[in-house]
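For reference, the chain that follows is the form predicted on its own, supplied as structure tokens.
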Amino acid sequence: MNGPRVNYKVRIRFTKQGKIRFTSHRDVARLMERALRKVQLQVAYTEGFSPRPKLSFGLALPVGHESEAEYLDVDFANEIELEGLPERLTAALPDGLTVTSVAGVAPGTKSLQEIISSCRWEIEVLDGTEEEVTHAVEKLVASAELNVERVRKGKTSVVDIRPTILKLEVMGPTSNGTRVVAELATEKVSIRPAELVAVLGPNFSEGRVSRTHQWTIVDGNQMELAV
């Protein structure tokens, strides 16, 4: 008689930069699965008629955006050696995907999507002067509410997205536009960088975008995910 299955969970932090930013979230998942096979790690699988490797990603990154802080939890069928694992996985991945750190995850830890409370973004705003972008940012920050229409399952509703914008600041010019840093909440109501640029002004457009941090709340304090 077989004993209970024992899985060992590892959290992987990686970057997504350069041309591979145009690769979809689903395709990145496939690339990660392939890399794990290449380095000959025994990933645990789900049960049932169509077993799938136990990979659990954090919040999906929009196609075309870069990131310095992406996360993936992997369940392994046996205990693995973590030392040197970032370098081994990076060597098995295409250019632009770089594993920066790994760490064990304690049993019973909540999923990535449950614990991420906000993300920090660097957003390039195009089609406006720095003065125009600064004025738009100041106006938005000073507003008490920001109602937008959203359509879900064919029904239109009005949502106040102002509480989602935790921080918003102009950092200066880029070669093509103006760099804005935003911290956007991910719980309950959320907003994507493209939607933020749209509410700043109808004439603005989105340039290069990078997610630099994903935050969680521990004992009332904001901190990066532990990896």
Given for the second form:
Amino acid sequence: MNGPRVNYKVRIRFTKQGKIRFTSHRDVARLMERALRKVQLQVAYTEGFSPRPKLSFGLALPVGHESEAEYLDVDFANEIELEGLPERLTAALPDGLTVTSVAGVAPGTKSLQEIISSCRWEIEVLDGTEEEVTHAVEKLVASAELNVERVRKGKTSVVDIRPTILKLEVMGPTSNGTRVVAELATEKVSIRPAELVAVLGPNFSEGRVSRTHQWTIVDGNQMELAV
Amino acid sequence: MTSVWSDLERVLAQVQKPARYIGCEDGAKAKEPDPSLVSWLFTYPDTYEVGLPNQGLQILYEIINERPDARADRSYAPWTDLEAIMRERNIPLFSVEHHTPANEFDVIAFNLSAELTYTNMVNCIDLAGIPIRTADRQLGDTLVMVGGHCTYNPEPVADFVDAVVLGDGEEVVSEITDVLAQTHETREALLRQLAQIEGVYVPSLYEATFGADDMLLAIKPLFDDVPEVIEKRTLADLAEWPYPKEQLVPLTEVVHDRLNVEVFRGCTRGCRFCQAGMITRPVRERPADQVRSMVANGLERTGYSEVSLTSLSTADFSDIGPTVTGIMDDAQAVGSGPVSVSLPSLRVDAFGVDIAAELQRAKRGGLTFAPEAGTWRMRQIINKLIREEDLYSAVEAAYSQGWHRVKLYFMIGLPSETDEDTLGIAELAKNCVKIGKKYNKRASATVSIGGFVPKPFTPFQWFGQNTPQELQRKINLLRDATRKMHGVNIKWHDPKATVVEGIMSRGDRRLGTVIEDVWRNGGVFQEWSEHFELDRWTDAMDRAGLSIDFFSHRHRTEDEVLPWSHLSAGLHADFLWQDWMDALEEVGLPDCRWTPCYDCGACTGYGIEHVVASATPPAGGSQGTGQDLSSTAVPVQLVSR
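Same protein, different form: I have the form predicted on its own, so give me the form predicted in complex with its partner chain.
What follows is the entire complex, opening with the chain shown before.
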């Protein structure tokens, strides 16, 4: 980035850590709206009966999970100064939400929901020894398909979730369990970390979970969203 | 001091809405636990989202945390899913700031705003590991205190609480802290010293005696140094108490999720059913410039886009027009997006609608009015002196300015109510919709009906509440009458819940057994319809040998000793009785803010008076003054945003 830039549409990258991980996706949206008002920036509003600020978030982070890589796109009503904005926003946000970087986004850019192809997760698996977890991970990686039952709109169907697990390996022990790292696809069929832990083994349970990266594909190459 | 956070953290992923339990609100005070400080735990006995916005608790929380020798945390009733886990894993009730166990505080203080939360209070005391009955507590145990409107008859909870505060808490909370900062040889000595503080009632220092016919004979102090009558506390001037200075902004959604600024306390409209209006007299307005700065600072600090100007009847605030204009101007000057101002209750006249029109430029869904009763006769009895024309001009103003739905609040089961009065509700609604259809084909009126529960310290405190069968019959009458009225929708509150409110509202300390019984049988969250079961209560009443009819449905006589006769809201008993007689004679009483004093006792008894910026009533309608003010309507000029 060459010096301060101004733009209407701004992509914000932030982290969510600590106690605040127990807030919901909607809660974070409201917290962001209030923070933007507190720093007195004019967000653009939707037209119509009940105007809403134009904020669009990426993939919802499940309640209770932390993240080192959350994204938010904001439309501003006028040009804004990006220099110093991460610090100003962080000061206006509650503890645990930290804006790490911001960048202008060209008009017409695809939405966050459309461009993210996969996420990297660090998942703590509890109630099993490291050996048991390692065995389960190896077994899953070696499998060709993994069919699970899904209920949607009252209908039960069988889905193969194996293709959505792009990468899975054991990282090592934590104080309470075993940390695994997983890269999970987010397109079409997707799988949540809790579901992954459940398919690893019926006795395992989920401990601390953190999303560390959100990936996109540009010209066939996987890369992190540029902010 | 200890923390339960590490235990709690492990289970939060398993419960609904875990953000209820993490604190971290903007405005939360992080004063570290320190055994040398007097410590308060302010608790609302319902869920976090219901309890967090409670302004009373937020005010006291700030006042205590400003003291160098004291600190306060907050807690709320855990939802049933977390409670089950807490009981299984021995996690006690905790504060949301430091997750300190509740029994490590000097005081746990509950706000009691609704009778149906009493079992939740007992549950919270038990979850804290504190003996539920005051008789079983010892020196050093956490004291249990209560405040809030329900405490004007605290007798049903007398067995569970150590001290009760009557009236405004801003000053008395500090006086209690001063006492707690001292050392006491015995628990009795401590309680007796607390009882010396004006506005503090210690139920265990009083004995209630009953006659052979179950009638209450007297409630008398057991010691000479304990007052025979406990007077409520009243702040003389709201301007000296600009609290909360830093309203809590929660991380998760709560009810009334907006900035709230109290513009005045007290109301002298004199509606005879309204306990709040009777017990909070006189009217004490906040200066308009203070309101304006509290709003401007509050919006800037919190990032909220909505502010509610709270009081019992905000359109009566002397400077409402210029104040609202000023708020809009200030918000526009800051320029960080649209700000909306809301008034919790709208007066039934065109003036109220004009203000609403300025405030709600975009959203025009529904507008709410509370005529309360269906006929002029009935409205004279309850002293809500709104003429039919006032209501029609209000709804005409609303429909003509773009609203397509009005919501009308009514009560049934009022004194001397006939079926004609009840059916008058349907008639009013029908006429409102007819007016609406002139402007909009989709015009509708939603009629919301609640069963009347007589409250202590009102002229209706002697009236026998309608039975649930009678209330249901009246609901059915209205349902049938409105069935073919196009555009009139009707909603009602469950008359069964009204039964329990009635028992607790005017019951005596014999009900402690009933509350404990219902709680032991799982009756918590009784305000939530999915948890409420009337049978639990009727069974408990039977087991205790107590009659619902005796406590609730029976008319009381002038010479009867009421369970709150040793407490005082300043109102003379003969004023209330006279007002009750006037009600039955269908005689109204004007608002004493704008007409000569009739000496109800609230001002004269305490040597205080109204604090109002304007000695004349605001424009438009008859406004409960009984006067014809329709010709003096002054259009309010407001700046658009």
